[in-house]
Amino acid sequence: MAKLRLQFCKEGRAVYISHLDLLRTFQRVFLREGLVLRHSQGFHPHPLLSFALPLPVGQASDCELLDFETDGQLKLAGLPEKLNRYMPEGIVAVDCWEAAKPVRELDALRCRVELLYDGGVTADTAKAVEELFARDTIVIQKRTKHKAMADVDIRPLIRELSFSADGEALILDAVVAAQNPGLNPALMAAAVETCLPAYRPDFVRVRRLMLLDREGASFR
């Protein structure tokens, strides 16, 4: 069987499920549906499951992708509905297809970052945040793979950005680089907290809306 790709949403309380727990969740869901997953070879075989771009804990998404392989043929029609019978609250399978593009071609992601202010969004707040992201450089500290802190300029990784206000929320709709290097959208909120401490939001919500390929189309 060819490699398959499952698209799913993750929201609500499910955003606090960690990457490893999410992997275990899907293993159990596939088992309950009776799917026989292909395993790796060696002394410690494990199911061949991988997320295209693991979602940070605390963030919601409309477009998560899970690659998997099964032994034997599998009817894809109606599979998401069958899997949803066993999904925990907040995780919903949306679609499934044969994976054609390798994950390395995943180029960008469209996302929404909501900066929430208990007292509402003032004109001064909106202006200050817009001026921040109009700068040529926005340097913040980010933890590296080696757990050390390093200065990183996130501005070149933001490809598109627009602003809107809705009551208590200042909304940043953005397209950011996905990998090599990629930008965690939450770092846009961190930039506001670091560079504009007087306009630090009381809470932040982040949601992935779409994964994009190098041509700007939906990554599949």
Contents of the next structure:
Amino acid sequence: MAKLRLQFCKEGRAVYISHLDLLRTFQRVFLREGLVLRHSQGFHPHPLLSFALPLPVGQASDCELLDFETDGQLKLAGLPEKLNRYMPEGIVAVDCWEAAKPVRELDALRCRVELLYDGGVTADTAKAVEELFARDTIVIQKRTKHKAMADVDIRPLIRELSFSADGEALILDAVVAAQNPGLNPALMAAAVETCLPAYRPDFVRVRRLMLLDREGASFR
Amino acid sequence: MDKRLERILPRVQKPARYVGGEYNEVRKDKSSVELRVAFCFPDTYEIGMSNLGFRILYGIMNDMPGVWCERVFAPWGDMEAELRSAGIPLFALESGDPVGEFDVVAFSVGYEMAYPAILNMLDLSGIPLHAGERDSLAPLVIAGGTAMYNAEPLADFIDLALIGEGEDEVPELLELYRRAKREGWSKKRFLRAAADIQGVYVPSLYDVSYHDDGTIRSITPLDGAPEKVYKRVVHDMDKSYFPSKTIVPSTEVVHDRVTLELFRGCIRGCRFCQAGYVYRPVRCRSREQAFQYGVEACKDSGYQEMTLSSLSTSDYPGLVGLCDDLEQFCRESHVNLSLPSLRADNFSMDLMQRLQRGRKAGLTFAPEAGTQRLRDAINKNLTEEDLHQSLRTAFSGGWNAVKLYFMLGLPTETDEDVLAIAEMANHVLHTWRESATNKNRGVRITVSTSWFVPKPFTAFQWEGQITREEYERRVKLLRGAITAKAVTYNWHDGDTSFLEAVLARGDRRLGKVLELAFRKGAHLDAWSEYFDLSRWEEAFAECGLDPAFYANRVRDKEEIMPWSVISCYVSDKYLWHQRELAYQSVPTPDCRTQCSGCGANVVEGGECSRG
Ligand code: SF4
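Return one more block: the form predicted together with its partner chain, after the form predicted alone shown previously.
Time for the whole complex; same chain goes first.
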């Protein structure tokens, strides 16, 4: 059967499940439903499962995509509901379809970053943060794959950005590049911490809201 | 989730182990629950969730209407520091509620090195450490598990201990508690009534007096408490609970697989082995039922690995048949089947070859001693010929890694016995040269030795542990004798084994030492990252107690042991006789070949079924 794509949310207690553990969890969820995944060929066959865009530990998401393959035919209608009987708390499958678009066409990510200030968001804070993101470049240090620190400019990776305040939270609604290179939205908070130490938030929450294709439509 | 907790979690290692929410976690409506149990494992999540007994009791308690049992594990050091600095009390994973709010706080204690973690978990919960400081019925602090056959070092801290297997005992105790709670009993009244349940040991109902030399003069039951507390056992394994539907951790744990328990007890009677004596007699699950549970557990969990577990799995009567049945299921469902503890006999090797299906993991054998004489003395029924026969089969079948486990300091051990371990390793190497089909890959032989710890309820309960100097001398002796490049020698660090020897046969005066060591920072001492013997040495000195009194002293036959109120049905007379046989290097036949009259047959109402 063709490659299938499952959309799911990950939130609450499940945000702490790491990428590798989540792969294992899904493998087991499919088996609980009696679905045998297609395995790779070779000496160490492994089930063909992959996430479109791995989610960093601690972040919530409404729009995770999991690609998988099965042997034999599968009825897609009702599949999310069936799988949801076997999920850990906080992971909820919402839709499933035959994957037509390759993951490389995944272009951008709509997300929400909440900067939490225990004393409430002051006008100064809001202003300083807005000014920061109005700069042409925002350079922060980021750990590379080789564990060294490198400077990166995150500004070009932010495509859209709007601000709002809600009590203790200064909310950044953003569209950021998804890949090649992509921007981990948590780095927007890191930028505030680095560049505006006086306005360092007490806590940060990140949530992915939607994956977008090159035309700005929902990536499916 | 608690907002304070949410802020801590991104900073600690492996946060998933502190949040619960796994598949099959039991959640109940607090308002409709009458009795809440905080089921504590005094070690990390990864260790606790790998424990079958813990899963069994979690299932049994939650099957009781009106009872909600939740899990609590010891936090790793980073998490503990965060909890303490944020002022967050230790909480249960299911509800996130503080442990101090529960009715019953129950510890599952499998090993002595977990004792400090018990105190630490009570402290993190804000529960007074001493049983005497807790006047009300809640929280009731109880403990069960194999280490509780000698609960004396914990006597100051726990309200009661559950001796033996908990399947029937725990629900009986909880029912009594429920009644006491409903009727507003005092804690004192409850404890006295609990002591009448078989298997329940209430330390405060026994008065202990000592001779001047520190040995026990008498143990006196108070308030009509029973003279002897007999262990509880499951009589019929086919009627006993098996957790086919059990929590599947969302993060990797140590034993991340289906564990299918085939039987309780062991027919072998190794004289050093506490489990071998206290779990008598052998009780088997039928092959049909074992198969059914194995299949159900795989299907429900989605695990693709299953292990057949028991004290000595190859002694299961229906093993070949069961494996035949399971093999077919496992092949169809892509499940790997493995056997953890194997004996070095042909039968086991055949099975092993069949099950391994191409994957050639290392082979593990535990001869325990280097000479046949010493193996006879400890009643370890393994001959060198068996071992080499098995190894020939294995090497010609393509295996090229062998691990051999031994103990140093076994009673009657001489230098000759120690040196024989090196010879044995050389002999294994020789066998490999003779029979390996592919010599290009080389062979890896690992010899590991531990420092023998005498345990209560064994034939060696009267023995002294050899001193540290002597242990180190024997390690050096063996190290010098192992010369072959292909043989690696690992020896166990002495500090923990020494403390284990102290705590395993300790009396209730050790409570003070334990508390002091805890105050000095002993929290997670089962982990070498955290263990530090010097804290304990200081604590002993400050309490005016000598650890060598507990670890290294040879006891008289007549001495009253700190655990002598407890009985696992195996008589002291029998254990003493086994000790005498050990000194004559005379083995005892296994229970299946011939009953040697240990006394545990009472459990079966006359005669052991012996599988
Ligand atoms: S009574 Fe006999 S058969 Fe039963 S456990 Fe003891 S020695 Fe073994």
